[in-house]
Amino acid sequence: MVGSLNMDLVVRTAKLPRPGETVLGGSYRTYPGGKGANQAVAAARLGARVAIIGCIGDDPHGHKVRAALVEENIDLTHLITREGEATGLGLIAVAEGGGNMIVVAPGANATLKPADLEPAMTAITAADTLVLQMEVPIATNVAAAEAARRAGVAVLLNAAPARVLPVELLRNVDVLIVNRVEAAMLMGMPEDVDPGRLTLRLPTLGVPTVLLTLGAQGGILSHKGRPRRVPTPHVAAVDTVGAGDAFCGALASRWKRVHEATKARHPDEFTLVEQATLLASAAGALATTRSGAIASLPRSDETIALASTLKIGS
């Protein structure tokens, strides 16, 4: 995992703001967080062996999120303490319902830079899968995408926040993970474009596995061109935070067996993916029943027994 490491400070209201308006929030939270943090831990806590490549500051905020990753056994050989810079700070506003809006500092997750991958270069090769988000340098993830292509890694990219991503980095992603708005972005389209029609523009893209993710709606997935339905189960959302990372952990910790299929080019490709994508679905709407982000990240027998009430549609 190269990713970030925040805090996340979370205020409870009964309707998220719009622009240029105050509400009068309710309690408030602090959690370890971050998108490299809550992917890593969503995929330990379903049975993967995680290392996790990010700066945090030397901080209390740092100090925390540090031993939160100890806790749920993350190799933490590459987290890298910045003296004189603060901790990544999430800013999270979550509504009754479970809908949120979400601000970042990114902190000491922007000083993550290509050079520091240097040290970490052999657990970025060695391993099975390589995950990255867009709350560090894109250079960044660029050179750790293109060591891991080079060494026959799968390379998974939660494109998120949204931007428009370079060349240089997609031409070595093997699965792409956006939501709506993301994929918009990515397409150059309207948010409130039609699923359908980003289903269908994505994979020009070059990426050979593409998941939009539409929330309570599901998603939608196409490997290798070909789209399939994704169903998520209905549950009693109350905090939407960490869904999506929930999601992202929990199918690069099946993508293994998937990539190993593609390269050996076996017929069990396809239902393989099918598994990973219900799992991954599974995993996001558990985690919607649990306030915060890695606080709410489901284990392994509960996600597996959820998955398996799911099916994959046409």
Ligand code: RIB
The other form holds:
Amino acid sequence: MVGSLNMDLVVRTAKLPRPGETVLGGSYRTYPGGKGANQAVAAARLGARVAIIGCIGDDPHGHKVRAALVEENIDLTHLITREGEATGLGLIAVAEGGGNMIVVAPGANATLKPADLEPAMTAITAADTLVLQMEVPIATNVAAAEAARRAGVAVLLNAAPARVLPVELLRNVDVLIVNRVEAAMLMGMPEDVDPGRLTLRLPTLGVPTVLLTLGAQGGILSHKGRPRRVPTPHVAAVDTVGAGDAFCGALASRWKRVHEATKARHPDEFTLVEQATLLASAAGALATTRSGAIASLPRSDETIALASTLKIGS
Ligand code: RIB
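I've shown you the form predicted on its own. Could you give me the structure of the form predicted together with ligand RIB?
Below is the entire complex, every chain and molecule, led by the chain shown above.
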């Protein structure tokens, strides 16, 4: 994992504020989070051995985030503690029904430079899979993806938060995971664009596997241009924070076999992609049933059991 680590400040409200509006919420809680940290833990809870390369500040939030990752057996050899920088902060409002709004103050995450990857190069090139999101500088993601691709390591990119991506990054990505807003931004289309149209356009980015996540509506998997509907189980959602991260981490935890089959053009390739996707869908759904980011990430047994009830649609 090359990615962000944050402390999340979460407040529950009856409804999310509109622009310019103030709403009163309940008391706030703090949870370790950040898309990089969340996805690292999600993969680890599903059995992957995970190392994270990222930056925290030398402050109480940073110490708590580090402690949370130690508890999950994440390899922190390349976690940098940056003096004089604050640990990233996620300012999160969660509404009844689980919907959320998030503003991130990147803090130390913004200082993760390509040069910081040098001491960690062996960890990247010896990995099965590299996972990236868009909460650290883009030049760092480009450098990590290039190194991974040169070494034959699969590269998964969760293009969140939404932004346009440079070709230098996209050409080294094997799997792109985006929600509707992120996909629309990438393709220069309106946010309310029909997911079917997005699915047709996303493969033009040249990434072999694209997953469009659609929340409670499931998602669409497009592997080598073959679109498939991804189901999601019905659950009682209380907090959707971290659901996308649970999805990405779960997918990453199973991608090694897909990557090997894809490289070998093995006939099991499509089945393996679908199995990994169903596990990811189950993990995402389970994460919505609990509060917090890392705190909400599911364990292996419950995820595998729920995934076994799902079937990919045509
Ligand atoms: O995806 C959820 C995460 O986004 C939160 O943990 C927050 O820190 C932001 O990174």
